[in-house]
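In the block that follows, a single chain appears as structure tokens, in the form predicted alone.
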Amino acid sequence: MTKNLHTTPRAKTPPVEVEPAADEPDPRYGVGERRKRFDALGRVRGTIRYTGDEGIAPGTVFVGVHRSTMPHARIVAVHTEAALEIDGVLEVVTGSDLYKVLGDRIYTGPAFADQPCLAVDKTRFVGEAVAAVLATDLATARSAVDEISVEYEELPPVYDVEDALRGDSFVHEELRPSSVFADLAHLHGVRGTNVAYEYRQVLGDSAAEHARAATTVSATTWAPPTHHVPIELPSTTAWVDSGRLELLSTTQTPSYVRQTVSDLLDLPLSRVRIMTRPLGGSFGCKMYDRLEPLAAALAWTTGRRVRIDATREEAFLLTTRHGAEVIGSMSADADGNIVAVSSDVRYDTGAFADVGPRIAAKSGLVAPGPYRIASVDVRSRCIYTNKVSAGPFRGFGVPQVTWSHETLVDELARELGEDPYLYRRRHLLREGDIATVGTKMHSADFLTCIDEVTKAIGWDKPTPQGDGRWVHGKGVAVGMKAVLTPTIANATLNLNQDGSATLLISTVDMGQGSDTIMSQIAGEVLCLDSRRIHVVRADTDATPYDTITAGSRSTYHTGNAVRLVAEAMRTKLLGFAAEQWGVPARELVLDARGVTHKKSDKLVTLPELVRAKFGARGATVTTSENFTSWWVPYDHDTGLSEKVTEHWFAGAAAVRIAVDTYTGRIRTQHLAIAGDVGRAINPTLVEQQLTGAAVMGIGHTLFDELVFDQGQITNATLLDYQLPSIKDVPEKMTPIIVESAHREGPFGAKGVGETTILPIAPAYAGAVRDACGVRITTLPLTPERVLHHLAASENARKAKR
């Protein structure tokens, strides 16, 4: 008997806000009010059907996942018969069973066809999916995987990036392109390397630059490998009807699972259906290929209708963010001028490249930071090694090279004996500048992001001197990054008869408010209030493609395609009343109330419009638009490009801290952060992201860090695995908006959900050095390396009396 997991009786349901309160002056919520997310109650009450929510068809099989207790080594045999032996398990599959039948197609990936969902003749971590138990309930299904048993040839394994560059053992023996995306195209297979991938960026000699200079300065940074931790657990069924594969996920990528699968299981487009609900955060965790080839290959190859539900545990094996190291300097001229930057940036993408050639590529182009830098080299690699996959992570890799620029650029300052702050203002690349990689900067205002940060925190204010035990200091950064390039967004809207409107994208709501604001972009075209706009849920059956939810570009991407929409619906009802009374569309307004004819005053309200135009009420309007950004690929040589990204996003965080100097804790006591973001479609969904960007790079900075001892996780569980708490959210924040325009944004606006989350660490790496005298460039910044820092400082100290 199939086991319901979903018992308990739901809370009743809210009734949703769609109707504005009569007495309201004028309840439109359109661009650049301040509306509360159409589903705030839902999501704080928990009465949202998540995914892992929905109904137990019956039949649902459910299963569990043997992994690989080796980091690399051949697969000499899988048993099975013990699993096989237990009531209420149906089959038992390994990677050979589904290798058997998909063949090469069994690996998949964004960058690299190197994926399997169950591994084929070898392991290449600990914690791989080895075989996949199919059991009437998950109990039995979860039970059952540790009665399987594997014989594995060990092979030299790949720990790190120095193991990796000495190339003394390949993770894989080939690296095959999958070519899924148009800026990875250019990739092609090779033999005989880690190297899944390398970026480079030269401008000028910076070698003869950094002889020539003045002051150098120079830093080796690390920012560990973290884990995303939403609070939703990954969560997959998949089922075969009439044919085609239909599979509902926790994913953020629905255009691509569909494109994946549709490859993996050689179907047409049109016999793959993915479905999504909202999820409960994801931070790049339930993007790509994660438990959906799985499922569908299981669902595929046994005819079942077949379920995966992740453990927490399981959750910090599919996939984490890139460990990166960088190896940098940065020099200056007599006069303070930066006329040298050097970056060797290494990023661990564990046994899949997933997305980490993009993120290698997005990431190094950023790599010198938002200066005016005479010359630059950049070498950014994507590196293999035995460990768990590394993939997208809110901030695309940009937090890593940010840690080190800004950590170089502020101990420059202090060379020169420069206020920190002032010095980077002095450098900071303005409106027309253009950026190390060549591309003209727009819509990104650091000057005003930077004072604003300092101004908050009252910069200029003398710091406290402290009891002998607490000692106070603040710290200022920027962080700079490109928008992903080029991408595309879809949208149709429909119309319904009664002045209501049912949009269709693909984005997927992770929290961020996407729902709401892209409802608040269509309004304001539309003169509708933006509450009766209902927005779909992702589905490729009913809703077209988009590229992803990710990198903070649904905004202006998505945004900018559900502007055109709601201009074509515009254009389309004038039409309507146009005809209807024999005047030019031209001499037609739309507004809140209706269609007018200016010279008669002759007013039609949209239902009645509607109505005449098809003769029956509930009748639909429908028109769909598409947005595509474009770029002009950088040189393969120098790394540059006049064109390498459709926006930028500028941010700028400033705090003040004390430093417990017995203990090493580092106490917020004010922590502001700001960010250009064109303009707020939302204000108040705009500081909430700018916050918690904010707070996850609080984490990142102070706790976040996955450990490994011979390529195993040990703190893969949240008792292990340190968090920021309530408590550890700053004495005083403050978000900024600040908004410079970008010309061809849904109203001049960016996206913003990563920005704040880039400056975070060297600003209170930059306020530690203030506080203490000492200079750390390893994260997170544990009350232990604190210590050790404070203790090195004063052994050197007394070495030299």
Given for the second form:
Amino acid sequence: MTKNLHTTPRAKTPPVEVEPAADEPDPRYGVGERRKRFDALGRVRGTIRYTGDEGIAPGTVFVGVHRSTMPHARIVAVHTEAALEIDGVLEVVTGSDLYKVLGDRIYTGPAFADQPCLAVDKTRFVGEAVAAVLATDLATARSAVDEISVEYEELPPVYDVEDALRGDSFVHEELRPSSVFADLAHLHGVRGTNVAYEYRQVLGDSAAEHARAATTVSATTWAPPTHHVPIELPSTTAWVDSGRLELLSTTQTPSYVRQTVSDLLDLPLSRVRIMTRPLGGSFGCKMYDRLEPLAAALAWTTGRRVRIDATREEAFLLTTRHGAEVIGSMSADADGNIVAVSSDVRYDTGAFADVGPRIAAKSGLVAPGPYRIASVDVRSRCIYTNKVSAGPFRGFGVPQVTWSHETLVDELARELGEDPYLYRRRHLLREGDIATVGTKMHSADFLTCIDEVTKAIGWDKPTPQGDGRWVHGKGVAVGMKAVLTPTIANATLNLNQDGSATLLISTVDMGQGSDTIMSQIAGEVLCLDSRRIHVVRADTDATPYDTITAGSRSTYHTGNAVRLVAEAMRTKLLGFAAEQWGVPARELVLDARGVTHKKSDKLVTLPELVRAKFGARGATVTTSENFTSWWVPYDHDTGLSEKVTEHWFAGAAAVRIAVDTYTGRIRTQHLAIAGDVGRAINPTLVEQQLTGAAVMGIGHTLFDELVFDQGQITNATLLDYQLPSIKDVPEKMTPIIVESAHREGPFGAKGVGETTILPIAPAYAGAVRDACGVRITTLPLTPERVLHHLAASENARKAKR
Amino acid sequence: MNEITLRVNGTPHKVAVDDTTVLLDALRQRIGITSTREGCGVGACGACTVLADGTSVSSCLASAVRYDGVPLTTADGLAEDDPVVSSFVDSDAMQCGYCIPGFVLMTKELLAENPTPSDEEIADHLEGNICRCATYPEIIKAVRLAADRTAP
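Could you please show the structure of the form predicted together with its partner chain, as a counterpart to the form predicted alone just displayed?
Everything in the complex follows now, all chains and molecules, and the chain you saw is the first one.
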């Protein structure tokens, strides 16, 4: 069951000038319609081509990567002779070989330039790329890497955040902020720390408020590192064509990769081309610097066409989700008002900062939670350790802090003897409220989200008694995230003479369906059947700059660029007709039939109009537009900003579970999730994002976890790393679309990809608390962990007697 | 090297393989099949599923020489109006789509063995295939619909 709640008028978007004509084909597959993905049949039969499906050109060489066996060590020597003797091996390239050509440009990264594509002087984690074997076939390349031997001089390893903060050993000798973010420049050259970045948020005097509060709850929560595991493996092919570096890759950030490769090879942007295909999933792992810098460097320095395919085991070594500890407290006054929240957030970013500094800030800023809170003190740090690097993952660090604030508010409600739903409801931010970060709330309808999910699971209905073995419980939680801001989107539209259109954008479709909804937005404006609008795959030689496909930003940002480019096209077409008929453009309207002039009863179809203009069949009309969001950078000392984000995502989850007290297993009876999406451009695709993110969240809640032993991942295969299967789907699942239109969104819309991954874990933990009386603050809620807590609570009860 | 005949979707292909060539590589690299995909390399995700004489096989673990002459079905070989294919399309049972051909073939196998599966039987049969986008609710809907469409 899906509800479309308070659909509001299409904010700020000029409406189509006329009512749809009586003979207009219906439906036009425009905004709000459950249009199918244009390539649905190809996805089902497996005939659409992903990156790895592209043919292998003659002369292509395959790359095998020798990886570090040490978590932290100086590289003394790399012995490549034995590998070079193998039949089929063409070259072996080491980090020092590349350094001789590239110098410090070998260090790349989105926030800090600290990632060498091959380790240069030292290695910083088990699995770091140390040398590349180029061979005539993949099997030879992969087996030859074992013949490389490396002499190391061991350095004291930094295994976890505790080690890192002790400060006896440093993962990087000095901090290397990249040139991308001006506000990180002050960190340049800082030595003697493993803290890459620290964000503070200070509002009021939280120490004093905690001290005089009537009730305080505290919890140290832990969310472990996890992996994205899209089923498509990473693959990059790079070659040199007429002095240009061309690259086809599994990336959701082609515009970013183009800049990185340009910087790496010291080439003008015009001599770098990045191409993409649809992605077989990503969830944040196919962005920024993955295989691309190595492929580009190898192709450029050897002149060969190189292809790097990661195995599943290697894919685990390219990036992960941050493990995060949060030490938090929340206090209420005698009336139950939340008067203080303090939060010490520690993101373990591993060997490379990647985008961790942005995660520490952008997620730290919502660490107190979406509540009316009198004072806050947040300290959110991005901390280096000698482990696989962590980067963006659906939710961008927010699920980890949501796990903290929702644990705290739930426990606070119980401490006060209040219902966890109604207590939240009373204190949640409303339209026009100012969040603790200092930014006003708009289009973030937490109340409707939480009302609808609790209603869906029958919150007020009595919870079953259970049978002695199975016990039952219910839980609820909300989540709040800021959209990535500021970002830039561009769109170019070619209207073809036959009345079809070709849309050029650099958004990468990785399953979310962006190609489909962007054509719906353009079609809505131009009264065109959206199935006649083709979206070109991102290719930096053809499609215009777009910051990234991430952070749930595309529907809003690129969607707005697409709306604008279609509006510009409408203006242009009306101008053509005005010119041809000698009438003012303002008297003309565009509808599904073409352009009409009511006064004279003239009508021209788009094919006739464009043919008359250019005198040619097959001609195209082109428009281009930009949409850029803006922000007020947060204050360095207080972390506050009057506009820290372009908009907010609001989500909620409510769940009814049964816990097997014999085995500790949790069964999901009903999970309801809601997200405020502003306006659902395509409700079917929105529901898939709501349920898809929720099921991924169930994995993170119940079993999903990367296990490390002395810095090494011990479960980096799909035999050992558990992912949600069809059997982990709740017995009942209810996605609920909430539409509180955003005044600037295209037709009121915002994104949705991350909204419902935020509240899942705390909703479950609240339900476990409700069912069994135990509060678990460490994820995942495995059967062993549940049993352990049940036993501990039983022992405590016995000891009391 | 052995020359074997891989009969894929009714078409025989003569290919040279050695003893270690896995069926997945033979199908993709020698014949150009795109619907059979590597996801894990250890038979744990189901993206590489093919039907051999109607029985599902993880082609990433299967030795190609063992399938000399065996009738193989891959998802791209199914007709557009195949009831399972059309049911997946009509149920919007795809997001990124990378794993979906594997689910389609598992559904073909299930319905051949059991034309009227219960939801539990559907889940039992598809449990070994991973859809990381978690399109599971739509997949379940698609299998139910396909069962209706194939019912005699």
